[in-house]
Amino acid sequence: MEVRILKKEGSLVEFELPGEDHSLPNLIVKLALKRPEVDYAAYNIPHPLVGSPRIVVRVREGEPLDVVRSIVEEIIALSREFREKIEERLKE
């Protein structure tokens, strides 16, 4: 997977994730603004045929790399947890 950081001002980091749809940005957004240090974050696809994902996340203290690297630890903490709930259900 690629990712281009596209800015990086103070709070606030943009970056695109080109060959991506809506699945793995929508997931970024919403636990993003799920946490108090975040101040926004948002996604937009520039055009719907040939446009990468481009995501803002800005936070109101802290470092937002920092933010956006706890984010993905965090997609895979539950990636993990989803994994080991269906090859427990397979078992059954």
Given for the second form:
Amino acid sequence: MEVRILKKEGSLVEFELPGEDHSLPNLIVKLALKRPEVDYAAYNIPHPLVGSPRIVVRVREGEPLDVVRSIVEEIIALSREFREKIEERLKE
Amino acid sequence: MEITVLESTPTRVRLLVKDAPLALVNAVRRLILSEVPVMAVDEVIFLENNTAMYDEIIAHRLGLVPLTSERALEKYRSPEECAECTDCEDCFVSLYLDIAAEDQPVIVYSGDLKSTDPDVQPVYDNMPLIYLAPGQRVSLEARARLGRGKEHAKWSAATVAAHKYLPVIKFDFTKASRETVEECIECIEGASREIAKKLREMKKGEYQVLEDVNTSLYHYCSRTACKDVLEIEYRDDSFILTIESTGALPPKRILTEALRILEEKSRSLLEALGASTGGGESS
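Previous: the form predicted alone; requested now: the form predicted in complex with its partner chain:
After this comes the whole thing, all chains and molecules, with the earlier chain placed first.
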């Protein structure tokens, strides 16, 4: 997946995910907002046909990109946990 | 995170997902509809078609026929590799159709499609495709490939992928008058007799609506016949996820595939994020 960093100023980072839709940006933003170190998080798709989602994350402390990385790691862990539970509980 | 299976049939599952973020369940729902690949007819070569139907309409209908895709996911190349190809290896499966109506009209069914790969067949063989009047003939080669729902809905693995908050009925019949309770239960029966019966037995407490019923009637009841006796709430930490498959993939595979895609996407995003900073200032 391609990532375009549009802005990185101190505690704020804005990046774009070309070719993605709402699925991942919404998940990143909602998980970010649950964290105490995140001050502000939002995403926007400028145009539904041609735009790519732009995500903005501002943190209270620390490096904003590290926080984003940690959120993505959380998503990996969550999806793996979900998948393992499905495989265990659901019979064919 | 806790998952309980509420219903499981070869084409449909309902799951109760507890203690998972709503955004995760929603991402899974979205990925099921737009990203999980399945087989569908994408190109049709007409050798003959003198039926009343235009080639394009028949091609469109063929596209909407669900094809078994479970083995195909391993055997064939990804949608991204095949989308621009016309003659790539390991991309296409051909399905042939050659039927003529002599002196009796004939209805062509999905089961009449002859596939070159036994792993990729129409899921149902009783879907009517074309009506042939006497003397008409249709002969074609349909080429199916893997695709994703975001490109065209014919490649959506699921016909239904939906989630809702867990409805909980809070009620207390002990304080109300007998007539009120009877009236209230009668109202509740409108949505489900089973649930009404259980509420009557419980008399008071909380009832989690795990049955597949429409709970909007309970709102009406709580405002009218059950005023001050019954309330309906929605638990926002538990969700009921419903998935109905087209038959191309079993629901379990759809779910695991969607979650695998989410994991892969996240991994590749993590990799890209690592690269884009170069370990320090922005590049």
